[in-house]
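In the form predicted on its own, a lone chain appears below as structure tokens.
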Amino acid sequence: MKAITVTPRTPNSLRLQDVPVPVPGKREVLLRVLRIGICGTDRDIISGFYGEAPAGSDYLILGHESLCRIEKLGPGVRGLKIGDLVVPTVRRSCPENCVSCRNHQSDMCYTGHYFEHGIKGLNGFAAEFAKSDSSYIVKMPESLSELGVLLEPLTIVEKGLLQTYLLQKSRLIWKPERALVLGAGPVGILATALLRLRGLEVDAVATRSKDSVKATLVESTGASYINSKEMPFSSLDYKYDFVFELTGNASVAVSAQDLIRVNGIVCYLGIYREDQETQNVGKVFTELVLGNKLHFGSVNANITYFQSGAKDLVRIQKKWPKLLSSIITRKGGPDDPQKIYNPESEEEIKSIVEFSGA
């Protein structure tokens, strides 16, 4: 079968490769891949920044954002049938089966020895077929047969939002009214929609102009779009109840703490280069203490966030019928990986690779 692969930690090793069709074992399913999404994580792996092949293999099949149909059931699979439209989750439990992993929270793994499809120790879904443990499969409604590939990006903010509410409501009387989203890529636009579904006033900040596609999509949800080149962070005078930081830029992340009000909270969802400069840490810590403020990081999502995200995708689709389809700005086949994995324009938001018709 065709698969898009890399040699991990080897820059620019992206290629289309013929590999064996996987065979599902006990409680596993064989998936016919319909489409996969491309994100910054994939591009970081392609650049050699990180990535880990499965044990005994010299290549890693890319792809952690996917939409599939079940092709074959392995022994012992229950609750699924051939032809089901599904999305597999990304992370799998560590070999030690730590307390988080054995309680279905592999996204909170204590050992760090977890596996992630298409990223760390497990082949991904950028292939004609893939396999997955059936207990990590989420069934999707047929109404999302084109757009369910956006579920995995949505789960990142599903988790961030739930964790935000859990943290805040456990420590104070919290009635948030206004939120800030830093970044207006696919996850930023989905975060904006999710927050608007919750009834919050939302500002989204990015570097594109006010007439860009990203700005238009943000404003279609009833949120406000701010071009940071025209209105720098220092000029934002509203103190937000909470902030989603999605840019992966350390200087922007540090600025986020200046934008929350007393008792506010910042959720960091980016990956930050460690050699980037930051500001005076004494000021940061002092404001955290005096303002009863809270900062936390969040990564990956367990199956509960995929399940809630599937419901929210349906809600988003009903409320803003053109939003999800407009996030997908480019489609291509797997035959020319170099082309599809490289952005073609500044207006590009989400590219997907199509392996099969729905």
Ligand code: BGC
Given for the second form:
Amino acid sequence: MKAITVTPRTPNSLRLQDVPVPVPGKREVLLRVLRIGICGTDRDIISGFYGEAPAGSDYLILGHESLCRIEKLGPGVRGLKIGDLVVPTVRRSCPENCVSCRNHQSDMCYTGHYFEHGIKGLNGFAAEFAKSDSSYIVKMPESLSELGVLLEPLTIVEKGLLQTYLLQKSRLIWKPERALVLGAGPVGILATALLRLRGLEVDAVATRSKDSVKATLVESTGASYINSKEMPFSSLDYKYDFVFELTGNASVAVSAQDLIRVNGIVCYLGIYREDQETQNVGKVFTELVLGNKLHFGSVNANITYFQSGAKDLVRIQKKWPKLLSSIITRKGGPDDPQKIYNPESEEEIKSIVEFSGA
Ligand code: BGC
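Target state, the form predicted in complex with the ligand; input state, the form predicted on its own:
Now the full complex is given, and it begins with the chain already shown.
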């Protein structure tokens, strides 16, 4: 079968490769991949910064954002049938089966020895077929047979948002009104929609102009778009109840703390390069203390966020029928991976590789 692969830690080894169709073992399913989404993590793997092949293999099949149909059931699989529209989660338990992993919270793995499809030690979904443990599979409604590929990026903010509410509600009386989203890529736009669904006023900040596709999509949800080139966010006089930091830029991340009001919270979801310049860290800690502020990081998402995310994706689709399809700005086949994995224009938001139409 056709698969998009890399040799991990080898820059620009991206290629289309012919590999064997996987055979589902006990409690595993064989998935026919309909489409996969491309994100920054895939590009980091292609650049050689990240990624690990499965044990004993010299290649890694890419792809962790996917939409599939069940093709075949391995022995002992329950609750799924051939033809079901599904999304597999990304992360799998560590070999030690730590207390988080054995309680369905591999996103909170204690050992760090977890596996991630398409990223760390397990092949991904950028192939005609893939296999997965059946207990990490979420069924999708047929109404999302095109757009369900956006579930995985939504789960990242689904987890960030749920954890934010849990943290805040456990420590104070919290009635958030206004949120700030730093970054308006696919996850930033999905975060904006999710916050608007919850009834919050939202401002989203990015570097594209006010008439860009990103800005238009943000504003179509009733949020406001701020172009940070025209209006530096240090000049924002409003203080937010909470901030989602998605830019991955360390100096933006440090300034996020100035943008929250007393008792506010910042959720960091980016990967920050260590050589980036940062501001005075002492000031940040003092502000944290004097303002009862909370900062936390969040990565990955377990199956519960995929389940709630699938419901939110349906709600988003119902409320803003053009939004999700407009986030997908490019679709292509797998035959020329170099082409589809490299953004063609500044207006590109999410690229999708189509493996099968059905
Ligand atoms: C994925 C997460 C994963 C993280 C780190 C992100 O792109 O969405 O599922 O945990 O990369 O590998």
